[in-house]
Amino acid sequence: MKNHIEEDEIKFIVKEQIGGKLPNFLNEEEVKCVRNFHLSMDEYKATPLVALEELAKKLGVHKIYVKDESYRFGLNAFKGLGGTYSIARLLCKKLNIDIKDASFEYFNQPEIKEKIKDMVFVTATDGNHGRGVAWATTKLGCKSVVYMPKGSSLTRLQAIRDAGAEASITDFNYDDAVRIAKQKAEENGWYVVQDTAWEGYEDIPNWITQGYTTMADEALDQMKLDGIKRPTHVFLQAGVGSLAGGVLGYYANVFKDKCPITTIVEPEKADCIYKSALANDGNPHFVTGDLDTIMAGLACGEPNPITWKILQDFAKAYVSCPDYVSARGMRVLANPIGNDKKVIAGESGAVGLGFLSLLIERETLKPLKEKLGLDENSVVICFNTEGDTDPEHYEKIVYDGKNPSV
């Protein structure tokens, strides 16, 4: 059974029960393998887990943590985690070796580079994923081609080109850009590196999803150093749902029947996970059109069917929200209270924290707050998945007030 409520342009659904078959590909052994591979990279360093103590006091909860992925690999976003791991798995398959026997440097051996130098990897992206793929393939001496949806940031386009890819902005939305990448791969014998699945294309999206778990695993280790055994609440933003499904699927495996209460947050113009939950028929449902939102990294209309199943089973609530929620989160993080640390969060990275602040402060959202059990004992974590990947746009939202405001 679900409760469906629309208030203040924010729509949400709450499930009475959660649970289902645990996703085995996100179990602790698999995640250990992923993190060990990332540890083999010279650029690897755990990103900060920022404790916002003053904000937690203001909002009346015990702890608020923000996992700050703007520090990841110098790419200003988390996507390199999935790109590097999935490409490594693809190379292992080509070279007939086990990922457990490989490292990032293994692929840089002259005799190995000679075997892989003609491989071309292709993807569609709003920016962050494409930059991660370009960065990884360039380091390995391979080539990459990146297609971006219409309206994409020229700054993000240039960042992808600077990372070594052949990149262009198409006249289509994100989901159609994915189809272009798939078509070009079939025509040219390229390798698609995409974080959404379709029939016959499941391994690579699963490897990308696994790659994202490194940040979720790091966060648990960092909480333990702060005396916290587990988060009680997790707020996860969703595009196709691979990030959200990866983090939630891993936490479900770790904590079993004590899985953190998880809320999935999306932009209202691209709320395919929310729409899928609303339909309540077990199937993923699509959103079409321009998918126009400032949260470019979440502007996806077709859920990853594999991670949708995880979100369907283990998420407690699904939220569809206007752009001002993300803008609010960006400003809250950019203007910390007291001794709290400033966090530079981009449009897609800030929406979870933005929604959390509104959830606690708005009377109209009180029913959801109560159903989620948020109180003075709650330990909350949000994932800032990108920094100011479009600095000019970031400045306008945070300091100039020229974009959606609270």
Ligand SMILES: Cc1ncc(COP(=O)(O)O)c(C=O)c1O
Contents of the next structure:
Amino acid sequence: MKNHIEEDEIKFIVKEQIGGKLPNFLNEEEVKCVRNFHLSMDEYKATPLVALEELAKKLGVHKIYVKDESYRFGLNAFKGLGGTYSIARLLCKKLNIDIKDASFEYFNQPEIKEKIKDMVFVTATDGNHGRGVAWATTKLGCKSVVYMPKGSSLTRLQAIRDAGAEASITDFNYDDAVRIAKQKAEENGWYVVQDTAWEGYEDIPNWITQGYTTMADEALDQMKLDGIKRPTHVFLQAGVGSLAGGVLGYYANVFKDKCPITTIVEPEKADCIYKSALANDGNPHFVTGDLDTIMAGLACGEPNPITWKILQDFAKAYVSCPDYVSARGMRVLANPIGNDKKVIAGESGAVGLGFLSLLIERETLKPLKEKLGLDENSVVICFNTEGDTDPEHYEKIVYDGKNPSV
Ligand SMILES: Cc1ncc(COP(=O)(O)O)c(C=O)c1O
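Other form of same protein, the form predicted together with the ligand, not the form predicted alone:
Everything in the complex follows now, all chains and molecules, and the chain you saw is the first one.
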């Protein structure tokens, strides 16, 4: 690992080379199967891929796309993709059927509903994942229990309760809330639907990671309609890294040795992927403590060990940044130039774009920009993974221009 630079509060690592064993569970056939399941849902509709033409001109790149997941299933975030697919796979296992033969309609038949109605699904979440799980289980007539880390937003708690779950805020950080969910499941015979893996618990998080690929696949189709065959640069934010691993693992499978140049972006107080890359010993490394950041969805200290491997092999750069980078992304997306479309991006959704805008404009980040080869031919994609899931906080940052560090 080379070129570790700490400057101007934004820390980054950039590698000379990428490559490794392609993650088979994210190959094109698997992704097709995921997308077909999502297609069977009434609420399914591809989310918009917003082309920010004026911003691209201003920043000197060919294209900037933002995949706007705030439109996903009416849940204001992408997470329902993983929740629905993983629960569908769990139900298939219980009912002993192949996912290729399953659909949302199939699970909603009265005789099937009767067989699954007593299943209880439990999870820990900062908000978005829990809301997705609650929404999916309620639709299927099952129950869900959700534990949130201390300091979680009351608005997000209410949204999970409104989606039908029994939800509460604990006194622990995200990683400890996960341990509580696990313990409660063991005591009560519930099913853990967690968006991260640990030893002996891999199938469900892998199904969740696969679930996220629908948005990556839609984005490729949408770019093709715009005459673009592949993105050259991808910016992905990470909490435990399942989202980033899912998208990057799929693109690595599709594009092979032309894998887009991918940068992983994290909040500095919860930069476990960056710290793992920095350690450079092949292992995931943890960040502990309060994980205090406005990017609640990214406030995770323990990488998913399965997707960490994908990020280790196929990401080109790892970035650890202060909260203002995300606040800047929220404002840039909320205040489009010229005819560009406005995108409502929440704290965890905006950091990729916020970082991109600084990367291009800031002198101190020039070495990274050059290493990434960002220029007038670049086609960039960022994923806005949430809308204003905490509307009061969104307003403070976007309308009042509050500095998130105060
Ligand atoms: C809005 C949002 N974006 C990104 C992420 C990061 O996903 P992961 O934890 O898989 O890295 C999350 C996780 O909760 C999230 O809620």
